[in-house]
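A single chain, nothing else alongside it, follows as structure tokens in the form predicted on its own.
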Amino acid sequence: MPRALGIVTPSGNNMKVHGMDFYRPISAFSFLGRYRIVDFPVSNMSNSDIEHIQVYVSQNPRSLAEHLGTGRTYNINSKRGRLQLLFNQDSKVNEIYNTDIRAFADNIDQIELASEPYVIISPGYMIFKEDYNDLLREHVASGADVTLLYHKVDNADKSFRNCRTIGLNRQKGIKSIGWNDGAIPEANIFMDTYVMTKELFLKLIRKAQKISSVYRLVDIINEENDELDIRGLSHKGYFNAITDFKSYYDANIEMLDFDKAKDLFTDEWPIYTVTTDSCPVRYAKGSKVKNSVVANGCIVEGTVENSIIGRGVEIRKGASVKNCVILGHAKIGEGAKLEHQVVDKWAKIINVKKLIATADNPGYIKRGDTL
């Protein structure tokens, strides 16, 4: 097979998650308690033998840069594998100027570096599992200038909205790349993952620039629609977009149907993270727990149920956490009751009693604040 170069990008400019994503990027943020979002797309490369894995970030870089570490989380080869993090500054003119082939073009030379004939493109802000090595191959076979990924969808009208769509020709050829704009259920989402030669994404890295500053890399596609071979392939299974605070909310909540996380989740096809020396939950007795994830070290003397639970959280006595995604080391003292919230890290509910939101719309408690 040959071999490919793996490169994960950050979220768009018009991918915002307020709150959370001031203190990190999408990439970075928690997922089911235990998780980062970038996980996903680093170990659908590891798991296709892909070797050298490039993650760019802009904004608040600390977050993923401490967890991604030297890439051996992820079983990367030790010897002749590695994982570069790679940045670029932000423009503070016009976040409109903040877009892939800006930070593509920031690091050309890594790039042009790297030995691999072929890259492949994958986001940091969407969930899925691929097995790479299918998707080259299938992408070498057709003879295509590029491959595009997408996933057939029967609810763009409530999700995926600021997501791409695809339209087909009946060869699977590509005939228009454009917005979700919630008009009609199904569509063809554009999963942001691409396949092509590294010869040729230089080429329209240089190309784009040129046409123009605010381009990204689906607009230079788009643009050269026309000359090139472009091809779209559907991904089965189970697929989801960070694209707004809701769709991050609902994502974590999603995961406590069963049948849903296990498929994603599979002994054959391992989503590396981080793991932590920390001691079991500790139920204390009259605790509640109900279709609940729960991680290690958490303390619970109170209520839990439909929620997701990050490393270290104490859940105090008398306190009822309902509906919400709990991210690490956060403190919900006694009496508090809580339904639909998302707590960041380190936060404490310790003089508020009751904070009530809806499915629709569920509130934001600020990383490290005490209510």
The other form holds:
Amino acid sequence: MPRALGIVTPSGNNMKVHGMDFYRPISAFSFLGRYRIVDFPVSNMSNSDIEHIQVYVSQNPRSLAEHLGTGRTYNINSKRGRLQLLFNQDSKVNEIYNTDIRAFADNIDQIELASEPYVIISPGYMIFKEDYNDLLREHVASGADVTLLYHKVDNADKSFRNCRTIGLNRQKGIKSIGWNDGAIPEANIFMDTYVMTKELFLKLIRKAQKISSVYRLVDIINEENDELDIRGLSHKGYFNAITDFKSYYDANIEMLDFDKAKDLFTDEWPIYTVTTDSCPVRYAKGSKVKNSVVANGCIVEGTVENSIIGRGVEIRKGASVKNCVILGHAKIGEGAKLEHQVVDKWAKIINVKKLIATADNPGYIKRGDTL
Amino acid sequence: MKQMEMLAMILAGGRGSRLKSLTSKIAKPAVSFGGRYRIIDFPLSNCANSGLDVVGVLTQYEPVFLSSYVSQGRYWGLDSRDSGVYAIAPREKADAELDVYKGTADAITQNIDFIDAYNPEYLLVLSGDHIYKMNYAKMLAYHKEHKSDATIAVIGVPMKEASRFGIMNADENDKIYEFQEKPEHPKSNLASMGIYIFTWKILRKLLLADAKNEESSHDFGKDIIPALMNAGRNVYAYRFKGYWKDVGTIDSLWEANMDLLDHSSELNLSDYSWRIYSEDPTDLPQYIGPDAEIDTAYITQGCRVDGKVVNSVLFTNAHVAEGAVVKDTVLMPGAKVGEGAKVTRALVANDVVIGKGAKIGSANSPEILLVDQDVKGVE
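Let me have the form predicted in complex with the partner chain next, following on from the form predicted on its own.
Starting with the chain above, the whole complex follows.
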């Protein structure tokens, strides 16, 4: 079995999650109360026996750096294996330079030095389970130059905005790569996941830089489509992308469907994350909890319905939290009524007693704010 | 390596046979507690939080699982450069046959070489059987301040229960002048918590002498502490206030778990500054279903609740199916309660399955029902 270097890429600069991404990149967003989005690509790679993983960060690296650490949490051997956090140099000049190609070019020696003959590139803003061993095996067997992973969806008109779509010919060759303009529900959403040799990858980085300083990897792949044998491979199972605030809220709420959660989280394919050694949840007398996911360390005295509650959250007497995503260590004070809100970490809702929004347009409370 | 100030040794060899089938395959310190913990997480987390670096865990009864568990020093952060948790079972030596530890003191004597390798100034001896949070650094400061040779942590117990404990009789300065093991007529209510700090040089000499004494039972309480007092050494009582429980029986184990439901209980595990650390399961957060009812409960990661949970503690991966009612009960890791089943005033052991519609336990039973076998459903 050939070996591959695992590369986790940041989201493109067209993806904005207003409010939340001021504090951290999408890959460091909290998911389902205890995970971060980056846990999915890194766990996928670790479970696929990829021992060398590079995570590229384009902004606010603190939360990701703290979270990933040495990679021990992800079952990466601390001697043989390696989890690298890599930064790009001049993202401050103008955001348009903030591309994945720029990030790779700034760290090209780190890619050249890697001993693995193949690269598997996967994004830090999508949620799915994938065995990269199978992917690499199929790629090698097919003889293709590049294999792209895609997911056939029937809700592209409502979701997956800012994602790319791919058109395929009969031999699963790539016909075109375009934008999801939301015109039709059926689409092959490109999962920003690539397999190729390291040699070709390095060649494409250099070529892209010569053509345009704002090219992304997907652009050079699109341009080389006539010269290279580029094929698509269909992904099965749960798939979601965090590309804006609404999709972040929806992806969390969707996990209340236990069957969907069981598809994504299986015993044979653990999703690793960092422990905080939080104690179990204490439900006080008079608490009412229905259809919710609650992470450890919480104290629940009030009502919780259809919500995702992060670690160490306090929901005090008479408070009511419905259809909300509450991030870690937030406090919902006595008598506060919240509907359709995303409450960021460490926020306190004490003085304001009513925060009501709708499913189509959920509200957002900033990190550490006291209301 | 820097000179080590204090090394900890945890006595974790006991079977805990009053816990019945819960300890038929694992030692008592490895028994699950409080939703996501094992009993030994408490002394180990206390050690880590008190700034200790090296902990020896003396095993004897069923050591295999316990040894593999405590060897994961990273669970408690005890895995930095000069740090570690070492499981030590009785061993064959060049000059001695393989033999069991003959008493608590003998367990230390047989491992003097391990302790000497670290050359600590003080030795902390703990039991692996108790639930409590304690800062051993404060106890060490007390030991030094009193120029003590041996300091024993004590807790005030109700006078009528004092005859169940090892009782320390101390003067007005808390200097101990007498030790009584389970006295019929106790003179004080200061019970030994089985937590000792010794000035290592002094203890070392005494242990070697005790090992040669054929009359001795080689026990800290019965032999070593009296010998220290006879030798005119300073032995002080260190008064501890707070939660401390020996979870030695099914009833006391159940009760200590129930204490977690009470927010005013002294056992507060949500204090972030003194966390109890444990293994890190990869299970999903708990799922509370659309028809669930929860009234006073302590529930952890991996649980799934679709029924009714009242006044109960659910351990990792415990499930309560639709229509089931779990009341005044402890569900240990992986216990599953089937649809419509009723469980009252029980402690359900690891991975036990209660079938659909089964009814077990009773609200006014004198003792807690231990359920350690699957219960067939009623169709």
